[in-house]
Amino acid sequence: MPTVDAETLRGLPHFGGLDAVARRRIAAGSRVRTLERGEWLFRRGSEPRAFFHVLEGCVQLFRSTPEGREQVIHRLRAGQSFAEAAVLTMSAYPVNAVATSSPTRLIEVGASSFLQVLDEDPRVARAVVASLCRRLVRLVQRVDELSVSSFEARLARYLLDLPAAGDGDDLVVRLPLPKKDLAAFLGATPETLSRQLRRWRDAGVADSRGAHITLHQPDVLLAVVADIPVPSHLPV
């Protein structure tokens, strides 16, 4: 597998402030991995021998429930890193990781060389702690959304956060993941997602065609997110 040079590591948040010698030591234990869609990176319970930084594509972290459903924990794209906490404090990866696009390219940072430099350079420790704190804030926000917000509100927020193209008075967004994965990410079943999209279609609020969703009345979706009562003639 391709190796990683010290200059490449300079672009990663954890290592940008390190000198060339420290980066070369970490690079010696790192490599570039390329996965195809559906290929596993690691499985829950396996020994954490590395953490990862996404260069291209997408990795999905998930758990399987006792009922056999997949609960999506996070989806990581270019510029994001993950599994540092497993390397630092855990004896096993707590989730599964699988590529969801082809190709997916990652930097794999070997645990042994990283931990050695971490012990010797406090700047690395500060950078990693800062990164994990930011991630913790995002996870707390996600838990709050899943436990407090209705599925309708979570779906509306998700769609409104996507890049949109104008089409007259309408907005058109493209889903970056299959609908079954979107349902899992939002903490619901595919059937629940389908029912909500049908209700919005019947009410003239949004229309779903494959991966594209046309938002005819984004103001209604904004009201749903804000928990503002929607006029009774819009049964959403």
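How about the form predicted in complex with the DNA, since we already have the form predicted alone?
Here we give the lone chain, stripped of any partners or molecules.
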């Protein structure tokens, strides 16, 4: 059970400004955990004893219905923290969490030491408030997207938000996750994703070869994102 170096905590957004004493206190209540792909970190409804910070790999937060349909709420990569809110309300984790790559290394910060430091140091409180706010705004956006925009629009937005390389007039992006997971993240099925990419290929808008997707007409995608139906002067 590897413990956490107090120095390591300096890198975390919440604890960057802390003095050495407080940092050592947090470090004492923390440890590093390593998970394999597919391993569960916590389940929805269980008691939140800790929040987490991703050092390496990827964690997916999701909910699921009794029949197995799942909605991915969030994907966390290196440098991001999560589950602070659950710790702060001290009620229950509202989602499930599993690692989606191997190995995934995390810092697990114990609830009690975190709450103590939070009460004593206004700077931590400030940092936590800020990060909660950012998350809140992002969620508001997702509520909006999931209910009013089509799958096409959600996918277009996702692709345009990826880091892209130019290639002549085209943009080329690389999917950072398998297509079936991307589909789940966008609240749809792999079949729907596949069909949308097919339609774009037929229309000459975008081509996909494996995880590499070439956007021939990014402006069309931009119009889709804005939810303005594209004037169909396109060849069949």
